[in-house]
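First comes one chain, alone, set out as structure tokens in the form predicted on its own.
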Amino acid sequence: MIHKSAWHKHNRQMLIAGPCSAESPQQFSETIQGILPAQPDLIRAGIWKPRTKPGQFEGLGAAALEWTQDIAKQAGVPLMVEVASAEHVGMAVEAGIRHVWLGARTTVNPFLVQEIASALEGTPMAVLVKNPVSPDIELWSGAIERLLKAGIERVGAVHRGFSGYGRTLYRNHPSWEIPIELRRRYPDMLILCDPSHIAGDRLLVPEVAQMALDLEFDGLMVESHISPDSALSDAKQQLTPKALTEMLGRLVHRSLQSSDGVVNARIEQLRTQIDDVDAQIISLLQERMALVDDIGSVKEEFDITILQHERWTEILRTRQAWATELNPDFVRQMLFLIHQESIDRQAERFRYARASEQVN
């Protein structure tokens, strides 16, 4: 896998911008001319649009490849399109396009990803992989691995959030811990954030973009439309070219560390204290699990159920009451994880006990 620096030569975060869908030569041209002051590294254009329901605008298809490519060339910025099949790859290659991305609905299907990877093999394509619609790090990683095994030299990832049920602040929940884990697995790979699809609302795009930069993403893929309210797809989340440029100008680009040695020393001192506290937490968790094992032995000996709902309700109530200075959701999730591990350990003990009885 080529280092992220192979994607662009600027000493700044990468920017991919353009409309959700290429709707007409006029719309596309005016949008691209508008975003040029933002100095995009790539221009995005939705040619084929996989939609959730039938009857929605699904893009102009192959008919738009030629004129979107011509407009991008006139602007002096390479074009990037989404491909969702081996057939799309063939048409994109024939049109001279050298940058493509795989959408969330494609990444979720390993068979389809493999077909696309095989079609891309031997081409000069650079490929970005959006996360699957579900929060599944293995599906995302698996799609990346398939492209790497096909010999694609430039592979990167785009975090666009994950689908959920019901109304939430964001269109797609960011679940930042998942792209953070992807970074741990692929420390040198280009990883961008798509704040448009996470936000689902143009008013929220700047705060999501800032969060991405603060989490050390390598850049942004942002949807922009010359007239967002009249867009044929994703109207609510697209920025005008002017709004895009203004947002980029307001974003704070923070460094990995301070140039002030005193500040860095203070941070290291605090990190040392955090390490000490973490060691205590781990030690206490191990002590707690040893007690769980002891309780499991007693339950197994006297045929007592692993779970008592009244006890679990009491734990939730008392522990959350103790944690007055912590986020209640965090405390609840932590307690659920600890409780599930306790159940698993006791269940394993019960299985071993039954297996031993059968042998004897």
The other form holds:
Amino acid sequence: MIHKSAWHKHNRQMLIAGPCSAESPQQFSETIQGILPAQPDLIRAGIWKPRTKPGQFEGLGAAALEWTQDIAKQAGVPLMVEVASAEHVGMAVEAGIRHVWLGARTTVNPFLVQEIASALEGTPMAVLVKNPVSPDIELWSGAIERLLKAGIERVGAVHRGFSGYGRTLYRNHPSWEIPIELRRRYPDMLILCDPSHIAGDRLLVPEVAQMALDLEFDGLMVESHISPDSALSDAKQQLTPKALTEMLGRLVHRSLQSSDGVVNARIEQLRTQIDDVDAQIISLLQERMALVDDIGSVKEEFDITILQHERWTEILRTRQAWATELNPDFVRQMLFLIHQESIDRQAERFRYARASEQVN
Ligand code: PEP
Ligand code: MN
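Would you mind giving the form predicted together with ligand PEP, to go alongside the form predicted on its own above?
Then the entire complex follows, led off by the chain already shown.
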């Protein structure tokens, strides 16, 4: 994989902007003209739109390839489109397009990703892979691996959030830990954030974009439309070019370190204290698990069940009451994790006992 710096030459964050869908030459060119002052690296436009439900606008299809490409060329910014099949790849290559992305509903399907990767083999395409709709990092990195195996040199990722059940503040849950893990696995790969599809609401796009920059994403893919309210897809989340430019102007670009040595020393000092506390947490957890093992051997010897609901309910209630300074959701999740590990350790011990009985 070529280093992320091969995607763009300047050392600011990358910007991809453009409408969710190309709707007409007028809508597309007016939108681009509005976006140009923000100096986008690439212009995005959906031509084939994989929609969750039938009856929604599915894009103008191949008929829009030529004029979108012409308009982007005139503006002097390369065009990027979504491809969802090998056939789309063929048509995009033919039209002279050199940048494509795989959508969330495509990344989820390994057969389709493989077909697309094979169609891309030997082409000069640069490819961005959106995360799958489900919070599954293996599917995401699996798609990236398929493209790399096909010899694509410029491969990057776009975090666009994950589907969930029920209503939440954002349209798609950010689950930031997943792109953070992707970064750990591919430190040199370009990883962008798409705050539009995470937020689902134009008022929330700026805060998601800011969060992405604070988490060291390499840039943003933002949906912008000359008249968002009349957009044929994703109307609620698209920004006018003016709102896009204003948002970009307001984003704070924080750096990894302060230029002030005193500030850095203060952070170092606090980090040393955190290291210390973490060491205590680990040591206490080990102590707790050793006790869990001791109880396990008593339970095993006297045929007592691993789980006792009353005890578990009591643990949850008392610990949550102790944790007055912590977020209740966090405390709950942490207790669930510790409890599950305790059960697993005891279950493992029970199974081993039975397995050795059979051998004897
Ligand atoms: C899009 O970029 O317009 C799109 C359909 O995105 P996603 O695949 O993230 O839903
Ligand atoms: Mn969209």
